[in-house]
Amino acid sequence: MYKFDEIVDRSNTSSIKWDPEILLENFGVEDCLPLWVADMDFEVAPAIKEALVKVAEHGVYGYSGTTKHMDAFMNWVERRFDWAIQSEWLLNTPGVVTAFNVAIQTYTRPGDQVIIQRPVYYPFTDAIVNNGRRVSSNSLILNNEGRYEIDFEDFEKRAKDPNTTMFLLCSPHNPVSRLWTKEELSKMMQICKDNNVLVVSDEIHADFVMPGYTHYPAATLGKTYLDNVITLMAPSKTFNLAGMQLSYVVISDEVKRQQFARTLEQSSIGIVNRFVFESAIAAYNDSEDWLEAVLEYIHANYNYVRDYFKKELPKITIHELEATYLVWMDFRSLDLTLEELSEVIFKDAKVGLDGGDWFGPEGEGFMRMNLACPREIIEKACEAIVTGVKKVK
């Protein structure tokens, strides 16, 4: 029904992911296969495209405002996660990155410590440092079975530090693709509650859950945690709408919500774009079947990558894809330096992956591959990587 195998030409569309100048800056070559930036190379769901065309054809693009997209989001969250959000809990920002920067500015002071769990989405570190706060990394532990775990002893130690005021949670986790269990989340929430550490939970990948796994919004784990969690969600990853610049900020505590809203007002941050509203409404109300089809396609892409490397180059470990459409690849057994690995993947193989070190020093020797693209591109990238590695090993 959906043409996910069809290659959509994104050249000359101002795409950050595909722009030759940006590729040259990041990878040293202009013509690499870009499997880095976390957006999809698929057309959006038909309902979204139809809605946007209708707005464009109207021809008048004045100031706009509505609450219909809020209703659509609340209905979606209740269907998908059995979470009944009250309308007054909701605020909007132009994106999740904007939201956690605003949260840091609102609820912490210069010099405060913010806990993150590296290797983790690099804007987490940037947001902390750029706002004059200090990174406190409860670095994830890679166990003997090749699965990342939380070091709870270290987490509690960091939470008890009087300088720690916030925990920036990545759930599901990007880039290691861990879907935290209810038990893991509850333990972290309790530690934060006990130590007066505010939890800001980035759940932008919440809808990208692979078969056999379940996502639990951190705020739903018990009433005792609800007012200590600020949840960030968006249609951007779910429906390939990153360029529409919309996220939802869920804050049940009235005082915290007013504080967050005040920071938005001080920066004059608002959503006034009708294209944004209509795309979100069409996504949440009329595109669920498209998402289910995308999930199936991406899971098949993951199986292909896992099986291909197991056969052709078993030294490269492909981590289990529990959630997101981003697979974490372990190249450490190749015994290459960071510079050598980058040379092989970026310049020899000409494949643009996110370097693991971008996510913190804990990611050195790893790389992240975006699976949200036609199978043909995945196949070419895998073949190129294997060929490039075999030439040097």
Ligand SMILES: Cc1ncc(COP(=O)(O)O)c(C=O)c1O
Contents of the next structure:
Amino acid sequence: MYKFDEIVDRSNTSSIKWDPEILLENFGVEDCLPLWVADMDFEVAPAIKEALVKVAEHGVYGYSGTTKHMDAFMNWVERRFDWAIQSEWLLNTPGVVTAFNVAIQTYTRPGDQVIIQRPVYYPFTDAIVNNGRRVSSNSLILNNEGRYEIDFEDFEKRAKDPNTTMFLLCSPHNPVSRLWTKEELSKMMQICKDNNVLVVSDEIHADFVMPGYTHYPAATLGKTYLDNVITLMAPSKTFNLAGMQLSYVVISDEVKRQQFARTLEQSSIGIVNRFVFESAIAAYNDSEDWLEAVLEYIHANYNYVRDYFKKELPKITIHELEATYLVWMDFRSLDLTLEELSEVIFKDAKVGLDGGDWFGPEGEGFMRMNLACPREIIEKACEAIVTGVKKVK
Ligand SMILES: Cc1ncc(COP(=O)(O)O)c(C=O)c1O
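How about the form predicted together with this ligand, since we already have the form predicted on its own?
Next comes the full complex, and the chain you just saw is listed first.
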């Protein structure tokens, strides 16, 4: 019913992912196949496009404001995660990255330590460093079965450090695609609660969960955790609306919510764009079957990648896709230096992937591939990578 196989030409649309100059800057070639930045090459759900066309055709674009999209979001969260959010708990920011920067500015002081779990989405590190705070990396451990785990002993040690005031959680985790279990999340929430460490839970990928897995919002795992967790969610990854810039910040604790709102007011950060409201309403109210269909398509893309490498180049390990549309690939057994690996993948194979090292030194030797594109592009990229690697190994 949806045409996910169709290639939509994104050239000359100001797309960061496809811009030749940006590709040249990042990968040293301007004509590589871009499977990096986390947006999708698919057209949005029909209801969203219709809603946006309607706003565009109206022709008047003055200041706007509504709470209708809040209702749509709350219904969605209740339906999908069985979490009844109260409307007064909600604030908006133009994006999740803005939200966690504001959280750092609001609840921590310069010099404080913020725990993150590298390799992790690189704007986490940037937000901490740019605000003059310090990174405390509870680096993930890769176990013998090739699955990432949390080093709880180290986590607790870091949480107990009096200089640590915040934990920035990535749940589900980008880039390693772990969907944290109830037990793992509860354990982290308890340690943070016991040590007075505020949790900011980035759950932007919460809707992108693969068959057999379940996402639990961290704040819902115990009554005593709720007021110690700031939850960040958004329609941007779920419905391919990143360019709309909207995120929901859930803060049940009134004092904390007022503090966050104050920081927003200090820079007059708000959302007044009607395209944003209408697209979010159409997404949450009328696009659920599109999401189910895109999840299925992406899961099949993942199976294709996993099977292709298993057959053609088993030395490259494709990690399990538990959540997100980003697959984590392990090239370490090729024994290439970081420069050699980048040369092979970016310049020789001409495939633009996120370098694993972008997510912290723990990611060196890995790469992250974006699976949210037509199968034909995935096939071309896989073939180019295998051909490129076989030339040197
Ligand atoms: C974990 C995570 N947080 C935040 C974002 C971006 O959020 P936004 O575009 O809403 O600022 C991404 C995008 O890839 C992400 O993976």
